[in-house]
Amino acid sequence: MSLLIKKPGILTTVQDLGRYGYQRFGVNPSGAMDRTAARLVNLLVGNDETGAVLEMHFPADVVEFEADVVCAIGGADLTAEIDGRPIENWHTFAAHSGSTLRFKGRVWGSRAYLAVSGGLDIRPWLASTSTNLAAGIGGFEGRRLQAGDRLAINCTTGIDSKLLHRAVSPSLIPYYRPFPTVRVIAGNEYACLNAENRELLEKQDFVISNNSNRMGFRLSGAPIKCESLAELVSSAVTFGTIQLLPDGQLIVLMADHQTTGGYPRLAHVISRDLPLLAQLGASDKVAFHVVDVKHAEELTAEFEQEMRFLRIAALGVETRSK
């Protein structure tokens, strides 16, 4: 029982919610860029939300199912069709053995996620199934998927009717758009910005550069300067850290970020808004709005409470995400 990649996409990898607990050894976490989408599609098909999914970019793969399974797609809208029948994001659908899944065109967003009932049978490395492309390890042979790859599906008894006709509540779906205002909290070196440069950070629109990838999004905008800043010692960074480069431009660290960095950390994107950033692509725009830590925590708690209700409804039991 497996998925067969008939035609590979531009960049499809196996990802989960990341590989944590090893950054002190220099191992970056990797994981899905849009972790909210990955969590939601897994829960829709009755899987633990930490399970492996396929992260796809457009042009995306042509996938043939070699088993009867229930599936869900979330994140970017890439116009999915199964055997020519349109598939709606955030809804479960049945895929029968011999069926073919195709993606006809990108409507919006940059990354779509596919989950299958029973889950993908991927051997974990350091407690995660995420693909680390730089190290060539994790996921499916440590690489992007290619034509002829077969991904095994955990034991399944076929189409479970209880999983069909499920959908995600709109309140849980991030407010995706090509020009979001992303909320951030002040970073360690935010205080080095004078009033003029704080305004440049918070008031201008930044453009996602072509020189962006899963490691980081480089932004183009009016240069920002730090005042009276001594030489920095490399310190820990995380998904969403916004660093100031020597040329005055910004880089936002993404899922494959390094474990430490020596550039000023001006701000950190709050976890609630990371999906908005993750769905951007080259030439999209983003703006930043600084909030305090208390507000960021309240937003996270509010979302996680809704996720708890979905988890109980989808799985019938309470589990805890990573």
Contents of the next structure:
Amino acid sequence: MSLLIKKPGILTTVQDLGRYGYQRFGVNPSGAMDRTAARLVNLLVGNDETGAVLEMHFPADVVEFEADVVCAIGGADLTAEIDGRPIENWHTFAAHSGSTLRFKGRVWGSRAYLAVSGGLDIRPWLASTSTNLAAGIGGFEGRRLQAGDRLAINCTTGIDSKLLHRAVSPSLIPYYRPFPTVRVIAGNEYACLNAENRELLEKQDFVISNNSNRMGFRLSGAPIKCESLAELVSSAVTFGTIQLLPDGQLIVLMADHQTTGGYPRLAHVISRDLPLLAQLGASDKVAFHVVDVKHAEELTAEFEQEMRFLRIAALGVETRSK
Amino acid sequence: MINDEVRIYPIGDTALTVEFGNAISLDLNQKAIAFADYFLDHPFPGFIEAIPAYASATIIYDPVVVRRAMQGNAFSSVTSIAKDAVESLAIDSERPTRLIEIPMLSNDECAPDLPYVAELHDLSEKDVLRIFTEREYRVYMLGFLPGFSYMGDIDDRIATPRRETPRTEVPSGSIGIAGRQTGIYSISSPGGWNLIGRAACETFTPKADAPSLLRPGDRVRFVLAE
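Would you mind giving the form predicted in complex with the partner chain, to go alongside the form predicted on its own above?
What follows is the whole complex; the chain from before opens it.
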């Protein structure tokens, strides 16, 4: 019972919701870039939302099923087809042993997530199945998937008809768009920006540069200056931290960020809006809007309340496993 | 603990940083590590992890669990918990530090920048190694790579700035210096520190439950293995 990678995608890795608890040892969290999508596709197929999924970029893989399973794809729309039949994102579908899944073209978004019922059988490393590409550890042999890789699927009872014809309520799907305004909270060094530079942070459109990846998105825009700032000693950073580089450009730290950094932290993207950012690619645009941390938290609480209802409906449990 | 200059601020809606200062010093680092360690024994509902750095510590938390447990805004609740923790800490509450001896190779292959460092300071290579191994270093923090240790402080006589052009691949175990810092590339990676030796033991073992040989606050002594 497995998935066979017939033809590899450009960057497909096994991810979950990240490896937390070991950052004091420099072990960075990794994990899915669009965690909301990873959670939703898992719940759709009856898995705990912390389960391992495939994160795919375009061009994505050609996958052959060697088991009868229920699957779901979410996140970017890469025109999935199973045996030539189109698959709609956020809807479950049946894959039979011998079926082939292909992705025909990128409609929008940068990262699609595939979950299979029963879940991928990946041995966790430090309590997570995420792939740490820089260290070459975790996930499937610590690397991106290659032709001929076989990913074992946990024992399932075949196609469970209860799981078919399921779809995610549109209210839970992030409001993805190619030019989002992403909400941020002010970072500690935001205070060093004068009015003019604050305006540059909040009023201009930034372009995601080519030099962007799972570690961070480099943005290009009119340069920003931080006034009278002493050099900072390194401290912890997070997924979503927006740092000011010495040349006045910004970098947003993404899922594969290092644990610590020493550049000025102008802002931090709020959790609720990270999926919007995670789906952007080179030459897409983004703008920032500053909100306070209490508001950011309320947005998270509101979303998690909806997720709780979905979890109860999908799995019959109120809280996730970890 | 003296807490006049302690600052607490959010670094996202799931994390806050407690900053004891902005310098590389034993005192500030002891506070940061003692504060982070406090939560290993006193986790609160929603606590995920605490990350000590040079002069600060960061708490990662799940705001939904904190809000449910504390009946209010999570950032405010964790801020009060952090303030209480700062109050309750005494400087001697740092756990006993460990002394780790690391065998060090310094042949040509393992120490490609040793000639440069020696020349820069008008010393013999032997003197550089003698000065380097003479003192004990403190692991201020880990970061950059899984298991990469930021240690200090290096004797001024051999302190050397980073290379202008970083190497695309530094072999794992390499011992580098950058300014007054030294560190061990726990895994192979690109890097710009000057390499003056290589650890003859593994400092990061992925398969182990505790994969990193070094922990924040450890004392390290390098012992020439040749």
